[in-house]
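Below sits a lone chain in C-alpha cells, taken as the form predicted alone.
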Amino acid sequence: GSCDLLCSQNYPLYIRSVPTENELKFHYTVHTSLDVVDEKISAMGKALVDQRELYLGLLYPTEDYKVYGYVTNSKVKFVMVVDSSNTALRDNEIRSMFRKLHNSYTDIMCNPFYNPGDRIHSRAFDTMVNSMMMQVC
C-alpha cells in the first residue's frame, strides 16, 4: 500500500510506500487519482467549506489497488493505496486511518520549527503511518 500528503498545490508532502519495490507504480495511481479528487471537491463546493474535514471514500479501484481520499479543511490532499485482495477493511477503518493521519499531520503544523509546504521528517509520523500501513498491508 501507499500512503501519500500533497499539498493544495499537489506536490507530495509525505509519501511512504510498503513495499518499496512498487514505489513507481503507486506514485502513478496517487498522481492519477488527484483528477477525481478534483472532481468531488468541486462537486462539493460549498459543503467542503461547512465541514472540518472531508472524507472523500473510495476515488477509484483497480484491478490491484483501492485508492481512498481525505481532504483537509485547507485544501491538503491524503490519499491511500491499499490491496484490492485486503476485503477485511470496512470503510470506517479507513476513515478512521484519515482521522489518525490527520492528527498527526495537525500536530506537525503545530511545531514551531516546520515550515508549512515543506516535506515532512517526523520520527513520531513515520512510526503512526508505519503502523497503520502494517494494518492495511
Second form
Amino acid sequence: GSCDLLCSQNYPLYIRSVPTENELKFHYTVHTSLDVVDEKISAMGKALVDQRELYLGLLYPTEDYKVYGYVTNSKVKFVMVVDSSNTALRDNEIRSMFRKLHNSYTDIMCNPFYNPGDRIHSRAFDTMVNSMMMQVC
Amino acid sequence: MSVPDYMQCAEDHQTLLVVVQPVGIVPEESFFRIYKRISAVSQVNVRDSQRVLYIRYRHHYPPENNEWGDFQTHRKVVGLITITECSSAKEWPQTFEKFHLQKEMYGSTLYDSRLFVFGLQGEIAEQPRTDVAFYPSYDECETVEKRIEDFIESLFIVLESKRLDRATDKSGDKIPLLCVPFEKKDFVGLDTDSRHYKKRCQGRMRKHVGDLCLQAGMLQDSLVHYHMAVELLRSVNDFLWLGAALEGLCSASVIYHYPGGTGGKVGSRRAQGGSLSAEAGNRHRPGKDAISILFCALTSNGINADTSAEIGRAKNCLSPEDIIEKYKEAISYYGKYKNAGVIELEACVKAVRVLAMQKRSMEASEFLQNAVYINLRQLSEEEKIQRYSILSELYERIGFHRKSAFFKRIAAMQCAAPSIPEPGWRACYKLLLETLPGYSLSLDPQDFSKGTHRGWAAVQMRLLHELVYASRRMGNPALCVRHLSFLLQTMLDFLSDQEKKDVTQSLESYTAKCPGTMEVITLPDGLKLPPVPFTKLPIVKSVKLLNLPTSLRPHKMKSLLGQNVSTKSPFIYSPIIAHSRGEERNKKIDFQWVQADVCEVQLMVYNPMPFELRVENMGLLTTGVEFESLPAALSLPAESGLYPVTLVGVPQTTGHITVNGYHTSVFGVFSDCLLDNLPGVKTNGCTVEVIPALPRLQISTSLPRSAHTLQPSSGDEISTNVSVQLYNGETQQLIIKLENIGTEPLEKLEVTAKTVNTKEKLYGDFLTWNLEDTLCQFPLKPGKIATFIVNIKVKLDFSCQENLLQDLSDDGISVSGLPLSSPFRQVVKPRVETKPLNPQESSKVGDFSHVKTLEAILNFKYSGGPGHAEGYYRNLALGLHVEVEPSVFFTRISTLPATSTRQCHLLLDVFNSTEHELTISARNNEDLILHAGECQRMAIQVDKFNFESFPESPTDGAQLANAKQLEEERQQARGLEINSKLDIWEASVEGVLNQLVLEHLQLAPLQWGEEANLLKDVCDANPVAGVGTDLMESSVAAACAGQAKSWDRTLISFDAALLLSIAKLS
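Which structure goes with the form predicted together with the partner chain, now that we have seen the form predicted alone?
Full complex below, order starting with the chain above.
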C-alpha cells in the first residue's frame, strides 16, 4: 500500500509506500489518480463547499490496486493506494484512516516551524502512517 | 476483424466507405495529391432530395474488416477508386486488367468503382467511359471533383435501391440471416424454420436496414428501424447484434444531437442545414427536448417506405444521458464475445468521444478504463503504440492530462521496446516530449529558478532520464547532453549522491564527444530547447567587484573634480531619490577600474556535489566595455563551504562596464550564468566605470624591505615599506629606482613626504630631495627606469635629559665665578645603572640605549597617457621606517671666559652611549677619543656672539625669539654649505639644549655649534669649519674608530649643532 499527501498545487508533500522497491510505480499511480481527484472536486461545485463530503471514495480501480481519495477544505489531497486483494478493508475503514491522517496533518500544520507547502518531515506523522500501514498490510 | 480503427467516432456510422488505391507505379506524392482532392469531397447533397451523403475515404483497408460489413455497414467498402499512371496505349490493357484485379479484392461489397488514368492521351482516352476517367497529367485534372460527385451519386443510387429492397422485403417469408464471420459455423444445422431463428433473422435485418437508412441520410427512419431491431433481438437474446442495434441507435442519436461531430475534426462536417445547425447547438441540453421533438418531426420528411410518419417519432431519438446508457449496454453485450473485441473497443472509443463532448469526464474515464482491459489478440508493436497513443489522446480530450501523459509515455516506451528489431527512437523521443506538460515539466531551466522545485520529482526525473536515453539512441548527442544537463541542473536536490555521481559520469562521457553549448537547440518540429546554464555547479552566493590595489587606484585631480560633479539635477540636495527595482543590481560602485589593468571580481562559491568539482574556463561575462576575460580553472572540494574565487580580466576600452554574470565549463558543458537569473546572489553592484589607461610605477630602493608596517592611523595604504637603522645625527642617501612597468609613458611625477607618528622632536629636514634631477629623465617610456635620490637626515635631541640640564644650570652660576670643579675626565655611568639609586628620575628620562623611531611616507603621485588627459593620477606610497639609535649626548654645558674678550670657552660634557669607541673632532681642537659609555669634558674656543649685529636690538623675549630664528636660518645655511663642501652624508640636529641653555643663561647668549664626524679613518676627519661672522662658534667633529665587528659602515658622520646664547657681561 501507499499513502500520499498532496498539497493544493498537486505536488507531493509526503509519500510513503510499502514495499519500497516499487516506489516509482506508486508515484505514477498516485500522479495519474490526481486527474480523477481534480475531476471529482470540480464536479462537486463551489456551492457545496461547506457541507461537502471530504472523502472522495474509490478514485479508480486498477488490476492490482484500489486508489482512494480524500480532500480537505483547503484542497489538500490524501490518496491511499491499497492492494486489490485486500478485501478486509471496507469503505468505513478507509474513511476512518483518512480521518486519522487528516488529524495528524492538522497537528503538523499547528507546528509553527512548519511552512505550509513544504515537504513533511515529522516523526510523529511517520509513526502514525507506519502504524496505519502495518495495520493494513 | 482484428484491426481496430481508433479514430472512429459515432458519426462514422452514417458514412459510406470508399477505398482509394494506386495501381501500378504511381509516385506517392502524386497519389496523395489526388487522394487529398478526392477526400475533400466528403459530403454530397444528393440530387432531388435534401439528404446528405457522407463519404469516408481510406487508402488502406484490411479486407478482413470488410467481412464485417453486414454487421455494421459503414465497415463495408462500397466504392473503389483506383489511380493509375499509363503513358502509352500499349500499356492500357494491362492497366485495365490490374484495375479489375483490384476490384476483386473488395468485389463482394462494392457498389461501384472508378479508374483514374493519368498520362494517357489519344484514341483510348477520347472514348467516353463512365468507369474510367483519363487525365493527361496530375496537374490537368480539373474535373476530378466532379467525377467523384458523379461517382458518389451512383453509389447513392445503389444504396437507395438496396435500402428500399431490404426494407420492403417484408412479404417474403425467407429473410436471410446476416452474420459476422465467426458466427458462420455456429449456425450450421440450425432449425431455420423456428420462430426463434426467424426473429433473429428479422432483428438482424432490421438492424441492417437501420444502418442503410443512416447511410442514406434518413436519420429518423434509421432510429425507428434500430428500435425495432432492439426489440426483436432482445427477445431472442442475440447479444452481439443487440449490441450493434443499440450502438446504431446511439450513433444516430449522436448524429442528431451533435451535428458538429464528436471526432474533433472541427469544420470538417457541414451542418445538415442552416437552420438545423443553429437549433442543434442547443439541442442536447436538457429542457430543450420539446423543441427537438418538434424539430425532428419537421425535418424527417425523407422518403420512408414502411415506417409511416408517426407523431412523436422524435421520441425514438435517445437523450444524451440515454446515449451513454445504451453505449454501456451495447459494450457489455460486445464484451460477451471475444471475437468482437475490436467492435467493443471501437464502441468504447466512440462513447468516450461523446462523453468528452458532454464534459462527463468521470464516466468517460470509466469507458476508457474498460477499453484498456479489452484484450485483443496478440497485438503487433505498432498496434500497441497506436493503442496507447489513442488512449492518451482520449484522456487528454477528457481533461485527464496526467493519465494522458502516462499512456503517451507507455506508447513512447513501446516505440523502443526491446522486441522491436528497429526501435523507433525518434518516435519514442517525440512522444516523450509530448508527455512533458502532463508531468508539469518544461524544458526551460528558467522555470525552475524560482525557489525550491515543487513537483513530482521522482516521476519527472524518470522522464528526463528517458529523454536522455532516447535522444542518445537517436544519435543526437547534443540533445542528449542538453537533457542530461537539464536533469542535473533542475533535479539536483532530488538526486542521491550515487545518482549525482552516475549522472555526471555519463554527462562527461557524452560531452567528450559533443560538448554542451549555450545555443538554443531547435528540434525538427519547431520545439526550442533553451540552453541550460549550470548555475548550481557551483552555486554562487555572492559577487563582489574588487577595487584595484591601493597603489594602482586612480585618483581624480582636485581641480577637475569640481567640474566632474555632474549637474544631473539643478538642486544641490533633493530628498527625492529615484528608486528603481533593479537598484540593488544596478547601483554604481564608487571606485573605478583602469583600462588595460587587471581587474578582479570575487565570487563566493559552493560545491553541492559529494565529490570534487572541477570548474574549468571560469570567466566573467560583461557588457559595456570590451573586456578581455582571463578564465580561471578551479577545483572545489566535495561539499565545500563557501569558497572564494577571484575572476580577473582586463578592460580594453573605457566607459561603464557591467558584470552580467560568469561563464563556466563543468563536465564539458559550457554555461553562461547571468546574475539576473540567479536567486539570492549578493552583490555590491555590478557596474563600474573604466577610466583611460594610466602608467604603472614600480619602485625599488637601495634599502632592505621591511616587514614593519606603519600604523593604520596614517591613513594611507603603503605598498612598500623599507627600513633603515641610523645613529642620531647620521645622514644616509636613499636611492629609489622608478620603473615604468605599464604601457603608457609616465609624464608627471610629484613627490611629497609626510612624517607620521613622531613623538620625537625632529630638527632640520628629515627628508630632502631634488626632483629636478629625476624629472629631466621624463617622460619615462614604458620599461625605462629613472632614479630618485632622497637624503635621510636624522637629527634628534642630543641633550641628555632635562633634569641633567637643570643641574647644569645650577652649576652654571658657579661656573661663572668658580674654576671648573668637575674633573676633566669623569666617567659617567649609564643611566641604567643609576636607576636603582634614582628611580623617580629614571622613570622620567628613560635610558640612553633607547632606540627612537621615525616614520615617514613618501607619496609618488604620477600620471601619464590618456588617463592623464582625463585628469587622473595614481599614488604610490613608500613607507620609510627609521630606527634612530642614540650616539652622543651632551650632558653638561658651561662656559669659561677665554683670554680674548671676544671669545670664550665652551665646556661640553660629551657622553658616548654607543658600544663603540668614538673620536670627537672639534675645530682647533685635538681629537678626543671616547670609549664606549665614557663621558668627557671638552673645551671649545668660540667667538662671542655679537648681539648688536641683529637688526633690532633685543630687549625683551620677543627679540630673543627673533634672534633664535635668525640663528636657525644661519644654521641651515651653514649645513648646506658644509654638505656641498665636504660631500658627506649629514644629519643635523638641533637640540633642545640650546633653548634650555638660552633660558638659563639669558644674560650670556652664545651660539655654539658642533659638528661631529664619525669616521672610521680618523685621519680623514676634517674639522668642520663653522662659518659665522658675528657668531662665535666652533665645530666639533667626532670620529669614531670602528672597532666593533659589526661596524660595517665606512663613513658615518654626524653633525651636532648646539646653540648657546651667551649674554654679554655688561
